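Next up: a single chain in structure tokens, the form predicted on its own.
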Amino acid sequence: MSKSLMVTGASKGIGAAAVERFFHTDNDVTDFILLARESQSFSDFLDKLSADNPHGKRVHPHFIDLADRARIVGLMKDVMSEHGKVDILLNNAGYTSPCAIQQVQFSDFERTIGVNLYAPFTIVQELLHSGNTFELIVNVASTAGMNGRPGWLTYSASKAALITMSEVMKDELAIYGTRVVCISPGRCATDLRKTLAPDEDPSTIMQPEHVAGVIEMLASDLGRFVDSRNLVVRM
């Protein structure tokens, strides 16, 4: 049976890294649900993934910015509309402007947690309303959502949130069969990593396919066996 996965931040990083590896792998996914802000690297993105699609698989990209709440409620009617399911969710989009408590603008802090937070909870909420049971939902976190660190407090608080959020889904929604795994990304060479640490040498630390290779596996069969509520991926 074909399967959809939806995928947050599909653009660049940990997403477009995770979109590939199932994307050029003969699988059972065969529909491609993309959400990230209209940008040069997504379109860049796109033309990739069209011009080199060896098992004709169907990629339906949505531009949306993931701080919109009442744009996601509508997306998510519209995709249910469109697509009927959607079988693995990947909530991996994140955003954050690291600075002294001092300095934090409370509209900063607002749109962190509402990418961070909100968005993901929102999609879950509103696909759960129009009747959709996920086979996996994965919520992709932060090892700086375990231990705060100075300057990045907006961004430790709405990824521990997330880390909670995501054992009360693991519990709530077993009940429809359905898994949810939280990861907790280490030191990852993304594009927001380099908004956190500027200073570091990108090519010392661990690749977004690395990551994608961990999220691969949790979607196999081997992933069933996988029981963990933050699942902490590093180097």
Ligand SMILES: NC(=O)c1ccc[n+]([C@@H]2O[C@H](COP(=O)([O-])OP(=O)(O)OC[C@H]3O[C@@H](n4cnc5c(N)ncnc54)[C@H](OP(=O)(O)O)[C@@H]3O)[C@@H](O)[C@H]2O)c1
Given for the second form:
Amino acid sequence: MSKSLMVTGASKGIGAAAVERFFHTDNDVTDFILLARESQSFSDFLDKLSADNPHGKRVHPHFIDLADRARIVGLMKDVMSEHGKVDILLNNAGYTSPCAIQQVQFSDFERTIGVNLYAPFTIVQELLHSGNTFELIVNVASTAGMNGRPGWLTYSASKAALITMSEVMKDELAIYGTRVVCISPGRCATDLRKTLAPDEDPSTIMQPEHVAGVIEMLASDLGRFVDSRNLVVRM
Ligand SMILES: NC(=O)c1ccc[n+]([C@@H]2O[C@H](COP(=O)([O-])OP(=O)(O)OC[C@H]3O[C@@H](n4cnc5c(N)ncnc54)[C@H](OP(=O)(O)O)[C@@H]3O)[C@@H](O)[C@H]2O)c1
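Please show me the structure of the same protein in the form predicted together with this ligand, now that we have looked at it in the form predicted on its own.
To see the whole picture, the full complex is given below, headed by that same chain.
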């Protein structure tokens, strides 16, 4: 059976690495619905996929700012009329702008919650409203959502909420046969990590491919045996 995979934050980092894992394997994932804002890195990544597509997979990019809830609602309707279903959903996009409590701008707090929490919620709810039953939903939280870190108030709060929201999704969607797994990566060498820890040497920490490998495993037959409310992925 041919399956569709929707990935948010597909332009780079963990999202792009996950797409590559599924894309370059001769598996049943044939349609890739990829979401990110329009950027050079997204366009370079899409070019890379079309230049090396040995299994004839189909790529459907969508440019969207996930802080814009109304646009997500519209896009999910378009996705369902175009594809009819989303089998695997990787809610991966994440945003952070670390600063001390005194410097937190409320609008930025709202944006963080918008991208990291409301967007995955809205995507899942809208697709359910359209009659979609997922095989698997993977929500990418963070170890920062398990333990708050100084300077990361908005990010930590958004990820803590995502972990808890995933628990509810897991229980409520089980009746449809949907598996919901929340993963919490630790330090991983991406642009987002650079924002959080600018002085760190990226070669000393986990790479996006490592997290992508775990995500691929979750979608495999073996993944059915992972029963975790929050799977920690770290070195
Ligand atoms: N790296 C780590 O150490 C680490 C640890 C724990 C958890 N995580 C989580 O892993 C996930 C992936 O992040 P990453 O580390 O791979 O970072 P990354 O390379 O910076 O990628 C972040 C992705 O999120 C997308 N995104 C951010 N804001 C968006 C918005 N407003 N609208 C649409 N897309 C948006 C970006 O797309 P654009 O091209 O549109 O910017 C990009 O594709 C995030 O949820 C992050 O919180 C990362």
